[in-house]
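Next comes just one chain, in structure tokens: the form predicted on its own.
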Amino acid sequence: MSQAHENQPELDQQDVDRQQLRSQVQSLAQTYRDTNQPLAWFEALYASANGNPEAIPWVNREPHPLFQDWLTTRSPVATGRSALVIGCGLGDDAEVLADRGFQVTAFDLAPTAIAWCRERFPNSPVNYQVADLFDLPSDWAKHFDFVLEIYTIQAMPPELHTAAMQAIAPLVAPDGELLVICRGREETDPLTGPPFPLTRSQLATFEQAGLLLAEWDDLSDSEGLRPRHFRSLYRSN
């Protein structure tokens, strides 16, 4: 038996218990979602994995691949620059970016998010903090060279999709950046999550708020092993 067969039925398990794991996030996201709570699942989910990162479905423990590629094709200017991490899950985002020059904050709305970023990096640069998108201190607006974010829409119900543009598009600094990342969709495309993917329409909001749009990307891996995803940079006049 080749090496290949031999490593199939283990591959498949995995296929098995992301599976699992996605739908008891499903499940668990809709629960709080049936009691006016849209966002409250978040908090429960990390505290619920008792510091398993494995029990975080979007956690890779490393930055996220198609950050990393365009980190690396376009090597942005870090150098007196700030940087934005909105919903940072464990940090690994926001740590390149520290690494990279940037003075990064990073924050998400999970308490034990943030605890679990100051534990994994104790001696970071990057200013963690607890913070809710849409109840942001007035002190953030315009205020950011480089804004990024990275699944934390899709993760919300459909709903608020449009207010979390109109809440992040206001953070960018003027001649600043913002590189979105998220599933992509067609708009016949069935809709179900979390994670919910975006369309290029829904994603045109960030323009709709006054921001340019620099660059678009269409990825999906070529054997079909990763889902359809939009990279999308904006900037700001």
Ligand SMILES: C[S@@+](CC[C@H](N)C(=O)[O-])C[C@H]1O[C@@H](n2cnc3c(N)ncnc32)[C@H](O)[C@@H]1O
Contents of the next structure:
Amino acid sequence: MSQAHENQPELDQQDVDRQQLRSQVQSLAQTYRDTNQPLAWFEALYASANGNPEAIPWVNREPHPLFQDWLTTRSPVATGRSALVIGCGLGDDAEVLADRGFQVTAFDLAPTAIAWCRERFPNSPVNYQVADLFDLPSDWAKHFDFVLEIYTIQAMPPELHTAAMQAIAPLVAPDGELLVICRGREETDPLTGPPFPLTRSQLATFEQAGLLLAEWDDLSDSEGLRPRHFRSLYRSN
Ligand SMILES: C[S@@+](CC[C@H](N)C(=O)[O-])C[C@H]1O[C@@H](n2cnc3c(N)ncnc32)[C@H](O)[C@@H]1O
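Structure of the form predicted in complex with this ligand (previous: the form predicted on its own):
In what comes next, the whole complex appears, and the chain from above leads the way.
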């Protein structure tokens, strides 16, 4: 390490590559936002990845560690229960729910992401669908016993966050649950992104939409995830 940097934490090459990828993705998202197509960059990114998962910053090819940890600890009843995965990306969280015995539907706005899921998991029981959170089939309302949202809201521009939460809450069936995992911030933290971390008061939209907060975890530097994360569970009544 050079003397000039001896008091700074060392970044390994993987961190540098990840930061570069994130800033490329941020400028892609901004380009589409500037032309009034704030969600079109997702398909553009998946398509330009050309089958290379390393080109997608949120892809780890395994379930999210905070979700995996929650599943292991809580061991939710799965038999005979339906689950819905919002903005499922490449499908790892949907697959682990199916492995546990849930009947899983998983959707994403990006057709390339859904085609990629089907290619990765050709024998999967998961019902993968191309769908837009803001234009879902009406028979999905109050239909799912377990709804999972990881990183979709925060990937959208902040002006869509409230509408996204208002679209997710009504999907939960009576006696059902919604688990949300996102990056977290204080109101006063600077807001740059994507991802645009959420505040605790923003997440209260789920309660205003009729769900009850059942669990709240504020997780900093846990599970090797350096940025602050919130993990919250809501129940319908
Ligand atoms: C940051 S990625 C997270 C993907 C996945 N949940 C994960 O954790 O790996 C956000 C995902 O949400 C999808 N998405 C964004 N807006 C959406 C919308 N309106 N309806 C459905 N999916 C959407 C994107 O295509 C992308 O796959």
